[in-house]
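First, one chain by itself in structure tokens, the form predicted alone.
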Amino acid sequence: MERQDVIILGGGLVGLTLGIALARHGIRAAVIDPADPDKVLASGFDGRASAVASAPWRMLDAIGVGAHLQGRGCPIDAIRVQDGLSPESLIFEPSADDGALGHMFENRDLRIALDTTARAADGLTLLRPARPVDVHRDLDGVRVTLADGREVEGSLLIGAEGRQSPTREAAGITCARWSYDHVAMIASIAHEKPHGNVAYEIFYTTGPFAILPLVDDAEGRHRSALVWTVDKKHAPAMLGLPDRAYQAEAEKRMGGMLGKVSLISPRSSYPLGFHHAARITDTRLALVGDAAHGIHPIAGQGVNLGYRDVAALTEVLVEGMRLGLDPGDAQLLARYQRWRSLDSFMVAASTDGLTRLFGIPGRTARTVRRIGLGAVQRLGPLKGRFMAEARGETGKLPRLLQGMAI
């Protein structure tokens, strides 16, 4: 019987921050996953690339990711916003001495920092490959039992298994969700033009066109991520073009902007939906990440709502055990549960009435469209909110995310 503080299911990008965290801080921790590592960190397992905003960036680099990710990232110095090829945009662009709105990395990266330091943290330990087949919960404590029949106990369970989370399942936590009968293909690209850390977000009636800018890679090429959405019923013929028209059409979409576009990944997909939990808290439990909240990737917030997380919790539960209590707590709990319930349900808000009012089609909504983006574009007060939000800075911020120990 393995005695923790903390046990977290799920090994993510987010569970696996959480695991670090905790163990920077003195708090001992059990992170429970049954995906092979070696598999997960090989080439070709996710072609996908996260922005990491400003905030969340600051965290990684204060428990040691960071110094595992130098040089793998391309910073976003502006986010330019615009309704199609409209010539009137929104362009989010911080002072030089703010820094860079983020920075893009690809996941595969992000996994081989994360699991690189999680390997080498005092206090954590990974249970990977291991699948619970047994979990109880009650006042007294979490005992897990798992499928070869170790059994590991501890204080509080972290549900951090993503969108499907059966932990959250098992607790009777009701969510809102619904699909956005939209697919998001996903592909990374070369192109002729260099990208000039410009992140772009081209809005069209039929789905969000992103650019996401990566740094060159080691042949001098300039390469970007694609996160392209497209209509559910319309997905198995653009994923079956041929790569010749599949470039010819994103070149299209972009105006010409970064001139010939060459495919150099794999091409993905995945649905498109909105969930967002009821509460995020039970007796002895809280939830992290997509199992919390899973929304629209429309302004690329998905893995930094689930680091601001990971920021509260952490400081809720460093906090909480320096006066003595448990790190099961209800007090505990029920502090995580406000600080976090709004914020991420504000942000979840905010994307899907984007989605719907960029997919309103005709002139006169396209029209609105682009009136408000230029009075945004002059409103200095409205356009700094704008830009704090994507940089992870509303709100009231954890230490972490300033990139502070607790």
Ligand SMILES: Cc1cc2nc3c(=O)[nH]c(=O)nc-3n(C[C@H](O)[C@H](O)[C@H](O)COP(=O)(O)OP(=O)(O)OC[C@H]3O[C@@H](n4cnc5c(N)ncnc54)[C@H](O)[C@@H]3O)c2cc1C
Contents of the next structure:
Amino acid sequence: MERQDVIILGGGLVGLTLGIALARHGIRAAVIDPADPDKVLASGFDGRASAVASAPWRMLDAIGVGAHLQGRGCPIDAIRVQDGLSPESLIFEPSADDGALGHMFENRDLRIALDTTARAADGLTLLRPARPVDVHRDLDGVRVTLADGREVEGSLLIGAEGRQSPTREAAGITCARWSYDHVAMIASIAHEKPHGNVAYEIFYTTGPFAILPLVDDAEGRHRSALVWTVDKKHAPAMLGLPDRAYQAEAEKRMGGMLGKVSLISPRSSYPLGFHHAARITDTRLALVGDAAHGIHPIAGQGVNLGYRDVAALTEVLVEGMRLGLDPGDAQLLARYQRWRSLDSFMVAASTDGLTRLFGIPGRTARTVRRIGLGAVQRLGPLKGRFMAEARGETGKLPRLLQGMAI
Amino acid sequence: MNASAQQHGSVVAEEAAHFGKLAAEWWDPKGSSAMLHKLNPPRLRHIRATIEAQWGIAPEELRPLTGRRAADVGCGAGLLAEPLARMGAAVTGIDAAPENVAVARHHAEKQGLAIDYRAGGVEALAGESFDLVTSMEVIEHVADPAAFVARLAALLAPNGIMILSTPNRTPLSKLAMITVAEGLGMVPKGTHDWRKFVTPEELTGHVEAAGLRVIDRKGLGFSPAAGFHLSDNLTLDYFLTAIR
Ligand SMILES: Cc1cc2nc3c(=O)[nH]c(=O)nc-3n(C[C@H](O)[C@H](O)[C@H](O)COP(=O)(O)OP(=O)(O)OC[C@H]3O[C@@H](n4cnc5c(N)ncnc54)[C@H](O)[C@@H]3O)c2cc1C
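Given the form predicted alone above, I would also like to look at the protein as it appears in the form predicted together with this ligand.
Following is the full complex, with the preceding chain placed first.
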């Protein structure tokens, strides 16, 4: 096999996007993933939906993925944050010419679009399913040995294997982490009333409850994705509920605002945690996506942070390689590290702050939250910052996030 | 294989280990050559901007030197030759120190780059022709700068570009490159003899005497915050670009 510029371990939502973005700019990359793409793309494999903020959406469009997602994304025209079912809420609504805050996609649609684009991309080698059994990195280069004996050589290794990244562990990179003692229950629902392209984040003291708008299905049913956070100790009981009881419970939490609710997907659950790698580079290594940082899904920023990694890293590598620099050049990796570290930590910290603020029971905390929400609503600049955050537009924007090729 | 080739082969094996160690030093971005690694991006940025303007190359072209021949005279361990090769050029690197050449060869091989490295002086290239001729931080070390420039100029193909860089002879360059850099051990003592530094005017004179036309002079500055960077100030170190 030809020597690769970049070897990407992990072809999930982030790793595959990086491969496509690099190939678009003429950089040779190989994506290695032990998962069988046919299984990954089958319905029922990943029932989640992801909010793709507008900046990362511009990138997906710029690298050709957007073309395969036409009509699949539901624009988020407003985000309504409220404390329980109290009538007071904080509404984030962009001005008319600013466009949506983001789009909701079913993960399966995202995966299919990425897969289709990746298969057609020149210079992108897809090794799936293929299990890496040995990874060697030194100043001269990178060599990955696969279980079937094949060897892949390259200049730069990317760890994109998700939150349990073995590459991160092997590099001895430590992670700050804690778990939230919460579990997210995920499901798609159909509902009687249209959602009006509004995303709801309802904070209960038992945990946040998010209703994220999806496009209507082929039969014209209105749909949303639920991310329902419950205490770890209540999770088994909640997950064990029969569908009917689950639906009734969900309706209650939604205060009936979308009318009658019915489940249209299997329910799944994910333990929630926060992790943040101390550094995201090493000799000929860079981490992207959940391998580098994982945050609470409440703000829908997980995959967006990963896409911002992709945009920044692609820009750094493309600019470096146009100067003839080795893609594993330590100076390029240092630039990526500098560019990403502050941004990803700010998002992680503010998301964590949000869930903590809303997780405190009691009347005083409730009042603080009310005042807080009202104050944020009145303070234009602060709200503007939250909005920029939701759009994924903080920090110096990589060109791809502006929808431009590099 | 004949007997002498076999003998040669064994010597090469021993040397490879030796030069492998040296290469590790040259090429370790945190090692003793860290300064040279930091010099590379502004250097390459300047080369890229020059070829884009002169040859009408698109800014997004990943291998802008494809189909072109490049010579780097005084190539050291190949810190510049390798990027030129990655940009697509057929590169010849030449250095007076055979050790450097062996190190460069060893490293390029590991990178899968085919670069024609040779030990010797610029004379050794006489009669060949190149689209791009570079010689970075070399002229201040040669015995006869005018003759050296004339030999470089003779290598230039029609429509070719020559890019030289060298420290200026100013109080600032003396302070920076001798007093500070050598004093603090950032550069080995005795690397530079300030009196041999060449001013932009003198270099322009040599280049014009060799029948070339100077099209650009650009400064290379250094600041603790920005590191090495391109600037309009020529007092420390500068690039001079010439065409026929
Ligand atoms: C419940 C929940 C809801 C979420 N909701 C949102 C949301 O609304 N919006 C949002 O932006 N984000 C959301 N996220 C976060 C988002 O899903 C993740 O940030 C995103 O999937 C990370 O993508 P990734 O490619 O980094 O990792 P992953 O998607 O985990 O992909 C990792 C890939 O690596 C492969 N792999 C594993 N081991 C190896 C190995 N040894 N070698 C090679 N490959 C390997 C795997 O097969 C997989 O394909 C949510 C997360 C959860 C848990």
